[in-house]
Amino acid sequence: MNVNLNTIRHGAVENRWLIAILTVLTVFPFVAPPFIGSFYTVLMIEAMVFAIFALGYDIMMGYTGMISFGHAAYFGLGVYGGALTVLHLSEGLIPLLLVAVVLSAAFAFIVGYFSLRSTGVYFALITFAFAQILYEIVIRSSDFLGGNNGLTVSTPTLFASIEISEMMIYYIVFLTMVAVYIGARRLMNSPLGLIFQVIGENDQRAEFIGYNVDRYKHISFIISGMVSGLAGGLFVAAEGFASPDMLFWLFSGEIIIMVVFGGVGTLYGPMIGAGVFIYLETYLNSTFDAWQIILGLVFITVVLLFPQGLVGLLKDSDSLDSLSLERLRDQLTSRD
């Protein structure tokens, strides 16, 4: 009974925080710019793009237990695929996103096919190697991909004729983020998602009871790559440029930090982690010279004190509130 009550309580906490965050994000473009300028609207768009990217990574790391050191490749493919679509095929947003997702899914299929023959650190190193190969190809293709300078593109259109304003791209990214979260949540409650979780807990046991572990890990890897590519497509649609830095291994490291920072295996935790990370990075970078040291100390503090990430902090806070209420109720009862 205690387990069920705790589960219900944590579910209520999750829903309460999600409703609060969604409410703020819904009204933000109408309320905030007159007071703090449009810079923070752009920052919010970037944070939501990275929230989608972090959620995509969590589908793989948090539920099937795989750690990739090359996931920037799928985000970067989404970025470059989207940019090339606008430059050479169509200026429409939907073709841009379709190309971004298909390219990333195809590359994830290839990388997963080879990398899943290994496990642990060897798997991570193979994903890292594929991403670095892609990075070098982009750097050396200055004529087609812009080399170190990257690509600059105009803002895509909606339905081939409607120009997309900053407000429109904000809500497009916002609604996409909500849709991806709902889709991921339904996936994890489906039979396929439950198999992912069984594999994440113990892949040898999953194989012993008859599941084709490699096949399901491959599916998880491809889904994760698709979501990452979608985030990349949204990024180039919003920001209008593609940089080779988005394929570099340091960028893969940042997404791992966002996921761990927020809370692995929770879906919404990495999204919160991405938002907090982007805001902290921007604020500290504009305020302190040694901002990376401060950001590192914040990350170490959260990891040591709250191994479940920021989500664990929220749960612990709720547990303390519940404990206080129970103590208060006991005191009132004893007085009676």
Contents of the next structure:
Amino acid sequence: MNVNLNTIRHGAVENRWLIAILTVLTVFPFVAPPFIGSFYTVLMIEAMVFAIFALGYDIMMGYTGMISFGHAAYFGLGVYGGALTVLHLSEGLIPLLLVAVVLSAAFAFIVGYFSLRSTGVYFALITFAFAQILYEIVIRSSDFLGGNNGLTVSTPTLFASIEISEMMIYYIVFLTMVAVYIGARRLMNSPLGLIFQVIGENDQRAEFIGYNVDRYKHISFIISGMVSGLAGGLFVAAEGFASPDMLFWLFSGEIIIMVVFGGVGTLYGPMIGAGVFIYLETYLNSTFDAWQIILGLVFITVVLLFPQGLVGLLKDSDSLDSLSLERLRDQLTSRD
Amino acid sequence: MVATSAIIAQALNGLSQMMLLVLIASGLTIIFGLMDILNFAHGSFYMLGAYIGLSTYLLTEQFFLAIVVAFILVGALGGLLEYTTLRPLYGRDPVDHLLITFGFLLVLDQSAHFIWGADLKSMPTPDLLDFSLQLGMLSYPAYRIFIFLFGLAFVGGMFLLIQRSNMGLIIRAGTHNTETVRSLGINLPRAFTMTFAFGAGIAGVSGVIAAPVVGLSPTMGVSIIIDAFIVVVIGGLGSFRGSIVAAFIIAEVRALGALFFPGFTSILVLLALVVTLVIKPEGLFPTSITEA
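Other form of same protein, the form predicted together with its partner chain, not the form predicted alone:
Once more the chain from above appears, this time first in line as the rest of the complex follows.
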């Protein structure tokens, strides 16, 4: 996949956009509901949850250059793990999220262990198969996992006693999203993140330099799985249900669409892509029966003509890529 | 205790299912072998073939005409899609092709939903084949035997095509080394379009053949593509012979598994895939289309 190295770049224009978006998101639930109703607050929560998921996917796809076709598994494990925690263990939001993250990390560890010897299409297919196994288990289950009907759960509480309102879950999701974004950005500027990018650029060369490529791919895969699981946990906390659709392979395809649509390898691009996707889905679904036709056509057009995605369209073409490549090379050669 | 006749009947069902899988998987196999594209929309071509076949059959009452029409229309559609969207991407990351075909899947499945509706439709078994054969103490539908024989004839035809025809020569050579084939002056882009169209056409035909036994819905492609992927991967991506062996394994695991582990056959099949990929990532017959 096209790996961009623009984590290193901090354009002034981008920062201005970032501040504008953050400001809108901060005041949104206060200002918007009187005008457009709280429906949009819920939609915004969903968009931000998927933005976290897309970000998690981009860590792996956009930087380490691996395409998983089974990422629904990690999101779905977060959803189901979170739902089961509320039903059987604890009503608290924090235990819910902890279980979601730990479960998806554990599954990513296992799948990564088996799949990382393969690359490209084979890797995509193994991740796909593992995710489908989870899906098959869930739809054939009865009461405990809810089978085809899924699970419905009540809203979790904060610190075991405080009821969580819609406004609160909005800010919890929002702050988590910002924190995960900042974390991912720092990660990609850290030595570990740079190794990810070297592998994404050319894994053979990374191997020759002496990096244990499989180990770093595994780490990248687990981090990506954890972030996806966190998004799943937040989803069940906010929406209160778990559905087997969230483990199905078409859902794995949708997250790839969001990421590619927004702009692979930029971190913020996939988040924008997720937001636009959720709004398009909601808007087109209510106005036009066959919205997936439009979705498919838009997606094909993006892959064909705008491989840099939405953010690639917005960005000035005269980028600093060569500069950042040089910096990257300096950092790599100065290390032992 | 499962009765012996039930086991035999299921094993026979497995054989006809195997031939359907061979038909579908062979399209995937030659496309991957020559072009290195894993076609996510292959199940959608199968689904479209079934619907086009149904419409033709209801219109003309001619089953074999339905097969031909499905082959031509789905094949033409496949060729058109390849020409307009996949061809411009050669030389880019192969994963882009996978993404594009996923886009096809969304558009085609939803279009079928739009044109033919979401409700389950069924295709009548053609009158000519609508009877049962007495096999010893077992009464067995003739149509399933037709599927098996059709598949057998198809496999024979494919072997001849791959071994003897010019097209087969290009496919075999292209599987080994695309660059050399190109430098010999072969019009490779045209071969790619033809191969993609042919693969799509076969998928369309298998849709028509399968329609009387499986029933039609816009999501039928999504459910078959998983088995088809598993077959081509276990067999070795690009290996025609491998996909036949793998189709046999998967179809029998499903058919007999339904007797002994009802409800868990999908998990068994997926586990078979995982085990194969972990032990032998290249599949049972790594790219041996040349020796097919």
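Think of the rigid core as the biggest set of C-alphas that the two forms share within 1.5 Å after superposition. Bear in mind the structure is a predicted one, so any value in this text is a computation, not a measurement. Positions refer to the first chain, counted from 1.
Participant: Aligning on the rigid core, what is the distance the CA of residue 305 moves between the two forms, in angstrom?
Facilitator: For residue 305, the alpha-carbon shift amounts to 3.9 Å.
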